[in-house]
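We begin with a single chain expressed as structure tokens, specifically the form predicted alone.
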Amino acid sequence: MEIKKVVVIGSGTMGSGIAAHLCNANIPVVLLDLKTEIAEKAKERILKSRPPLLFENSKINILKTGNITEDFKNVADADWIIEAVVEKIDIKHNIYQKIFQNRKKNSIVSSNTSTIPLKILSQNLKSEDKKDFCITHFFNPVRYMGLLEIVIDKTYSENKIQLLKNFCEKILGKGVLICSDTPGFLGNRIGVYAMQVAMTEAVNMNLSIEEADAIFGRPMGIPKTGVFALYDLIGIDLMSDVLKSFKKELPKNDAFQKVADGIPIINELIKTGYTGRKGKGGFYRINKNDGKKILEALDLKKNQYFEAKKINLQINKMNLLELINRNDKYGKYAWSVISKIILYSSSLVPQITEEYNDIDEALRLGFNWSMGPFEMLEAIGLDNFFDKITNIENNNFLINLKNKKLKKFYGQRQKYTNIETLGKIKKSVIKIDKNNSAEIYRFNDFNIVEFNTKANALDYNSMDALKKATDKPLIIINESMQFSAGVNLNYVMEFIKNNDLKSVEKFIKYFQDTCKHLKYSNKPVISAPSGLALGGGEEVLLQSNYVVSHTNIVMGLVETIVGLVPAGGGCKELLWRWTQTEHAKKDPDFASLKVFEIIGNAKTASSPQEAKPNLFLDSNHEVIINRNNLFSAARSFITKNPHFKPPQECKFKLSGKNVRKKMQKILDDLYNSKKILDHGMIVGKELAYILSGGETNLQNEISEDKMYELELNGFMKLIETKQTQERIKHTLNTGKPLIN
């Protein structure tokens, strides 16, 4: 049996998200609801979604809509029927009765529930039907969250498990964990518990919500949203419903029960319509003062909103041992939260899973944690943990570890998949070199560089690692959420603050030299990006010999937003790609004008499919839907190209002043319509000078080094200006652009 057609019943947030992702995988899908109009509106929401649920909007064409009365016949030839209706058991039971009366033999039927146990969902099913019924718990948003929990019991067909797991892993790109029928399964059981602990401990220790979110975030390897802001994002009322389900399903002596009620103010927030971002606000809200939007945070003691404070913990890198050993309230809070998460998670092995690392993977894939509870324990160190912990009574997992007197205990990572991943092979690699921004690994006959700064922002050390690693074929890849958000602007601004422009110039020149070295290295350089690849991150991709791109990627040269121009070869490389098009062969100014538009407008692409029309990706790339496959695909390129030869250096013929006049006309129109202001005009002119080739004409040939020189000069002119510095500071402080 193959899965060639899917029916999704229920077109709410989850149903429409699942249907959209099936479209991404080119699987024909029928989306049904009570009325066809409801499903049609869901289709419209998919097209308008931000971030986009589709790789490209044309994918929607294989989605059909209908209603559960007239169009239920679609179930008859579906290979997989997914129920995603409201979390009410009587409604679900009625749907199942209708499905099993109409489905074809051996088709798979599943529920997307996150709260109702499998035994309750299937209690009215015949024994024969139970073999084909399971829970498929997708995480929201479906396109972006890697985790899929398949919940089964002993009646489920072994063949069906494998069929569904393989389909969801290979075709939908999911990290598939097979779970037992326990409350919250794996991800939510630990993830929601962790949120509740973080919240209640913050109240117990008199931390503000901004302080708690600052610690229960990047310093712990958790997304920067934190806990209170995450509550707002999910919906405070929805979280309240989830917790009621846990209270009902979990034993009274389960440690979760101690934190399941949350904090008293939650009920008051829900009553007054402060349910989070979808309501009037929540723990945070946006208020207007003199026409300006101000982020306000709730003071939990006073029950009043005040302007949110930015908390500077002076932490540059994640280091759990340093964090929990801090002799301040932040260290005490971090230890209290982390220790409770480790204690609770370990107490559930083997009750909810025999593979403790599956819990880690559930948190990685479903909550975007950089390490799960057991990896946290390994990172802290067993001796350090047992020295600090006071009570591990009745926790057999920890008692066994302590009795064995091990220094390290963590076995194989990512046991849930047979794919050879970066996470798996890191256990067997040789560490060649390491600095504050990157690590170099040697694996057999090639090297790996993994960036490890905040958002993998690039600095001198990042470039140094890349340059050193090209003695062998090189794969640039990492496990974090972002490939690289670009050049580290904090790093650059430190030089500016010290009036040290020479060091800025030296760094940008080294960035250029490194990128050119990557492009023309005698050994192939393969980049395997996922997440953000912006600015300098995109310039590394542009000058790699091959790119293996995950489908969830945001690419673009966005330097103009902060008043700069791409200076690591981005202008040069994108211009070269456009000069090779048929349009450019007929019109010598076409490429310059096209790249002027793309970079000037800081265009981005939210998928490889969107990236191709802008030539952020050229023909030397492939697209991977399952992030776990990035490493093996990159390695495969090395294997298949034993006689690799670097490309020839490119030469440009550009029209200089002639095309600059056309660019100036574009800038004048933008300025007159107030789409750009004074500094936007200055930035635009610098970009125009670079992309026109400077003082040249079509009879002259411009070398690649000359283009690098034009980029560097333009960058340095702009970084010296007060207006660009103001843009950078504003973006660093607020995360938003400044138009000046």
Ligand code: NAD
Second form
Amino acid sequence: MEIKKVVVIGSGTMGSGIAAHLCNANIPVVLLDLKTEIAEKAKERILKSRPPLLFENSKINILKTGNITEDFKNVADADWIIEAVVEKIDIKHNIYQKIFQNRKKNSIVSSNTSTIPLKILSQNLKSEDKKDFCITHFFNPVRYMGLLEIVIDKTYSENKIQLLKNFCEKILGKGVLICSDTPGFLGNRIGVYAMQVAMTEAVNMNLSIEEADAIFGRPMGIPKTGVFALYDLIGIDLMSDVLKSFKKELPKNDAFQKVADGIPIINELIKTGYTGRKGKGGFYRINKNDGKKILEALDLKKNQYFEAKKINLQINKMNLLELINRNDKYGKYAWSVISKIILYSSSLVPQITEEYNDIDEALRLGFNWSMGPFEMLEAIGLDNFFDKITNIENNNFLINLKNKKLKKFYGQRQKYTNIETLGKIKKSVIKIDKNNSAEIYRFNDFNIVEFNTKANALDYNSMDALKKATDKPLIIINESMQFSAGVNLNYVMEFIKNNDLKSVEKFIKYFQDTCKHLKYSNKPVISAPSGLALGGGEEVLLQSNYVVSHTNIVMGLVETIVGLVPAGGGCKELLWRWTQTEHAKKDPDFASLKVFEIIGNAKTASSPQEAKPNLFLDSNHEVIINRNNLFSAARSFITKNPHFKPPQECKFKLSGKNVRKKMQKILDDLYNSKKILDHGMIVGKELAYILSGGETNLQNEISEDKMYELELNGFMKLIETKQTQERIKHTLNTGKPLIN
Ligand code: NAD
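Take the protein just shown as the form predicted alone and give its structure as the form predicted in complex with this ligand.
Every component of the complex follows; first up is the chain already shown.
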């Protein structure tokens, strides 16, 4: 059997997300709800979703909508029927009855429930039907969250599990964990427990919500939404329903029960419509003052909102041991939360899973943690943990570890998949070099560079690593969320603060040299991005020989937003790609104008499908839906190209002031319609100067080095201006653009 048609019943948040992702994978899907109009509305929501649920809007055409009365016949020839209706058992039972009366033999039927046990869902099914029924628990937003928990009964056929697992792994790109039928499965059992602990301990220890989110966030390898902002994002009312179910399903003596109630203010918030981002606000809200948007945070003691405070913990790099040993309230809070998470998770092995490793993976894939609880334990060090912890009574997992007197215990990673991933091979690589921003590994006969700064922002060290690693074929890849958010602007601004423009120039020149080196080195350079590949990050991609791109990426040259121009070869390389198009051969100004439009508007693409038409990706790329496959795809490029030859250097013929006149006209129109202001005009002119080739004409040939020089000069002229510096500072502080 093959899965060729899917019916999704229930077109709310999850049903529409699942249906959209099936469209991404080109699987015909029918989305049914009580009324066709509801499912049609879901279609509109999918198209408007941010971040987008679809790789490209045209994918929506694969989706058909309908209602559960007239269109239920679609169930008859579906290979997989997914129920994603409201979390009400009676409604679900009625739907299953109807499905099993109408479905074809052998089709798979699953529920997306987060809280109802499988044995209750399937209690009315005939035993032969139970063999085809399971839970497939997707996470929201479906396109972006890697985790899929499949919960099966022991009677489920092994073939069926493999079929479904393979489909979800290969076609939908999910990390599939097969779980037992225990409350909250793996991800939510630990993830929601962790949130509850982080919330209750914050109140017990008198921390403000900003302080709690600052610690239970990046310093712990957890997304910056921490706990309170995550509550707002998920919906405070939805969290409350999930917790009610945990309270009901878990044994009375389960440690989760102690924190399941959360904090009293939650009921008040829900009652008054403060359900989070979708409501009037939640723990945080945006308030308008004099037309200015201000982020406010709830003071839990005063029950009042005040302007949110920035908490500076003075932490540059994640280091759990340092964090829990800090001699301040933050250190105490971190230890209290982390130790409880470790204690709870380990107390549930083997009860909820035999593989402790699966718990870590569930937190990585379902909550975007960079380490799961067991990896946290390994990172803290067993000795350090046992020195500090007061009570491990009844925790056989930890007692065992302690008795064994081991220094390290962590075995294989990512046991749930057979794919050869970066995470797995790290055990057998040789560490060639490491600096503050990147590591170089040798695996077989090639090198791997992994960046490891915040959002993988690039600095001298990142460049050094790249340059050093080109003695062998090189794969640039990383396990963290972002490929690279661009050149580290904080780093650049430090030079500016000291009036040290020479150092800025030297750094950008070094970036250019590195990118050029990547492009022309004798060994292939393959980039394998996922997440953000912006600015400098995109420039590295543009000048790699091959790109293996995950479907969840954001690519673009966005420098103009901060009043700069791409200067690591981004203008040059994108221009080169556009000069190679058929249209450019007929019109010498076409490429310059096109790239002027793309970079000038800081266009971004949120999938490889969208990146291609902008030529952020050229023909030398492939698209990978399962992030775990990035490494092996990059590796097979090396194997398949033993006689790799670097590209020929490119030469440009540009029309100089001729095309600049056309660009100036575009800028004048934008200025007159107030779409750009004074500084926007200055940035636009610099960009125009570079993309027109400077003082040249169509008879001249311009070298790549000349283009690099134009980029560098443009960059330096702009960074010297007060207005660009203001833009950079504003963006660094607020994450938002400043229009000046
Ligand atoms: P939702 O409230 O957004 O959507 C439910 C949809 O079901 C609505 O469109 C409703 O009209 C429809 N519906 C109700 N009764 C129906 C019926 N008899 N036939 C057809 N459609 C019917 O809910 P949701 O958040 O998408 O949750 C759906 C399921 O997924 C639940 O079981 C929930 O526990 C689970 N889940 C939710 C999340 C999440 O983050 N929201 C995450 C994982 C799992």
